[in-house]
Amino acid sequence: MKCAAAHFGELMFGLKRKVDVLFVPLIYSLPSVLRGHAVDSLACPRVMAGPEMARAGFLREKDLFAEAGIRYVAPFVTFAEPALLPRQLHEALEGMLPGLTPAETEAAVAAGLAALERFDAGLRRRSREVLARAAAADSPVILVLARPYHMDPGIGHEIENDLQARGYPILWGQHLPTDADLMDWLFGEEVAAGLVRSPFDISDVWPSSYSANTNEILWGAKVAARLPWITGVVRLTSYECGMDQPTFTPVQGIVEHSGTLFFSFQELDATKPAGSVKIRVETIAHYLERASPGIIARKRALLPAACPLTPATAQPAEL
């Protein structure tokens, strides 16, 4: 939200080539690997209402969109219900794109969702490859639990880049591998005992599982607590996020229950001198170097002997 208004202004007045349309969807729900295993996968209310809040600032005294000759298009969209997307987008775009047909919109939506699925699958595959290398060498990996916008180097202060430069591979909670063999290795005994319904069930730690990103942060904490080679978790938050506030204690408790190290950078939008961030990164690296071998050994001893990340394991099947 802090970035949106400035970004609107940049697009409207800061570009040499004029913008014709400002397309800002009001996102109600999100695609999520946990959909069907949680109550819902809704977007943060600020994500949905945020564009309209930013837009209001450009209409306070006069219509700056009209003055700049820009059309503002903000359809209500439900990514968690993809069958509804073609109609939602067609209704918003048909007046702006003369001759646009429902069939064309449906084909475009299908192509876009397929591209997103390929992108996500590719990152999950690469994450598994990172974990497989770590398993072969018994070396540590860091998991970042954060909102998707923290992947932006400006918002996230490139903290993960600094840690990776010190030799620690970085995984993001949004793109952890979800292969059936790996999930069964980590959660199979709990599913068999009836403690959870599936490897993606978070009702044991978070019954109010409505928010897509919040759900994934809690699930990522559960994975981190079990995977031996994730020896450290870094939690990033910004903007006094109201959705994140209730999760601070549960996430830290889940991660640390298995002895995994937990570090947090809260309120990243506040002024953070580069030197302060550097000192904290050095502290994280110090504790990881000292504690990782013991963490790996303790967590590995609690899991079944046959590890699916070993080279002898057959190719995984995506859930």
Second form
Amino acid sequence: MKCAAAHFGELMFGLKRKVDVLFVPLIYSLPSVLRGHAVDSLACPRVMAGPEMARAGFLREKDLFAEAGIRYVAPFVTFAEPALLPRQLHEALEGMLPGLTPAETEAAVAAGLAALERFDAGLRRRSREVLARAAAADSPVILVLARPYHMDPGIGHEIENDLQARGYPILWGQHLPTDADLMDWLFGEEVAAGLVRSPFDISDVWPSSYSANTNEILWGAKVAARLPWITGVVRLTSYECGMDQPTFTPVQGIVEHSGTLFFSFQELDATKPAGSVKIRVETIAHYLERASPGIIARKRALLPAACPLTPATAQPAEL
Amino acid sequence: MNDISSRHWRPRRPAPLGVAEARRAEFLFGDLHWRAERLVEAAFASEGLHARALPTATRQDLMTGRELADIGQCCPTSFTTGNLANFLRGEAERIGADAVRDRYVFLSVGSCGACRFGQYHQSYELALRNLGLDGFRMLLLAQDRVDQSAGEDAFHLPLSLVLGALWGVLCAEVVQGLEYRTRPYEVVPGATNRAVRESIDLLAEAFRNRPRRGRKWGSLLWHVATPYFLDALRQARARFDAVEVDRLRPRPVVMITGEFYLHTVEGEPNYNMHRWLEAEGAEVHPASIAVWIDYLIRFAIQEAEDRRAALPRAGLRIAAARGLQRLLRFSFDRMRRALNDVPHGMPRQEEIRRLAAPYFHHRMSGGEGDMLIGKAIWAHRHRHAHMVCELSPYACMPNTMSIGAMARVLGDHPDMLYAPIEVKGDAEVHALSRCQMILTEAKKRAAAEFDQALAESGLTLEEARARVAEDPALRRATWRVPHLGRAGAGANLLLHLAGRREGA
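Can you swap the form predicted alone for the form predicted together with its partner chain?
Let us now look at the entire complex, which starts with that chain.
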């Protein structure tokens, strides 16, 4: 939220080239691989309403947008219900782009969503390649469980880069592979036993599954607990994140119960705690080096012998 | 580790509650004010079920909640978690942990979109695990259902009980409305409190003896149509008839808004704000649970309207929701009428939405959404209050957003007296001091409004007092002061004495 408010000011007053339109969608819901398996796929209340709060500061005494010659456009958008997007965006954009038709908006939305899907699929494919290499060499991988904004180096402080520099491949929970063969290998027995309805069902650990990103963090923890080569999980949370707060214990419980190492960086703020990060990274590397072989062997022994990540059986198929 | 069911971490799920067990169990609930809690208990009793409201949370509960659950909770979660934990810990020491598991069942709300309000049960579960009470049964109320496994023997709250509890909340609310419009003006200190206690006692008796008229639709029809509760409310009115008031004392009217738990509860979780404001000379316009329910229905209608093309039978759903809204208003207004319309009415949700629209999108969910902004403007525009006190929990995600958006409202309405109070639970002096700064202005404004009304009436204060002395009805708590465009009861009364009438 603090970043959003500052970003407004930077865009309005800090750029050499003038901005004509400030486009700040009110994101109500998000696309998610868990959509249909969880109760809902909502954005965090602060993400949803943050632009309304930031805007108020620029309008309180006078219309600073108008003074700067900027048009402020903030459509309400439901990414989890893509069928509604064209209308939501067309209503917001038609005044800004004269002559824009509903059909053009619909086509633009379809193109945008397709691009997002391609991007997403590409990263999931690359994550699978990383895992396949780890499986072939029985070497460890680190999974980062965090909010999407922690990928921003200014917010996540590039902690995962420091770990990668020590030779550990990094995966993000948002881009874990979701291929049917891999999901069946990891969750098939539990689905067959009726413990969960599908590999993406998190109701066994998180019944109030309303929030898209929270759901994905919980699901990522479940994957980490099962995938042998994820031997360490790094949890990032920012200062005062209300959405993360109730998840601390369940996520840690899920990961640690499986014997996987769990490292948490909480209350991250604008200042990078470089010294303490360095010490923590050294500690994490030490434990990963010492414990990974045992973790991989123990977790691997619990799964069916035929692993889809090994070259002989790996046949990715999109769910 | 090799057993697939225990190989991975899962919180222990308590056994489902069967019908026979439900009859023996004691249902625990809380988070309302004491009047509503008494009537909800009585509604359970009328169904042959035992229910007990948890004691109002205390500072000690806050500390326990912080100690037992995850760091960084919003303050209502800490209070309610600690409250449940301390109660059960005490009971476990008294009768043993196994007996506590058998005897008690906790009812909790389990849905509020992405806001943590709907995830409180995670904190409760964690706290109880930390106390060695894992496996304790909690039923999540998801607005329209109880979330527990299906099965022939599984207990589900019957509609007749839900309606009884809802009617209990509404009846308690109108009594509360009358109470808060009376106490600041009572001539004999303590008379209002006595009338309230007696009223709630007789209403509780009425709810306990509530006739059974079917479990579903028959019960709904009966609740909507029956004069049974209105008769009980009229008896309550008779208790208030005996309370003499002197409204010719200018009092600032302070409307309480904010997060649901903090604006509803009366006690340490909100620094006893209601009592403190009265002690400081204010008339409190309490927050309304009925308005919140009305908002939830409005929100459901908005969602259905936006998804009309994709939603099966959307038109029917919208019509049904509008019908529910009408039934709610009809029933609430009947109850108010039984108390001579003295309790505050419900603002129209359409107006709340329209007033808030320039500042906050109506589809933003979590907490009270655009309603906090709409209500503040509504109270200011229509002069229902001199000041708005918004009780916002520390670390509340949705409330922070609406308070931020209020910055622009204040820019457009610079004369609005608005006190957003961030409640941490352990920073009372700071919060009350902030409120007092705005309240001082509100007092000045109420006094000026009173003086102006006096001047407009052409009366002296002594003449006005003499007029009131001549007419016993005007000294009765149950006489409704007409709303003549002033926020204060005294100013409106003066204009009434001068012959002004509503709508003129």
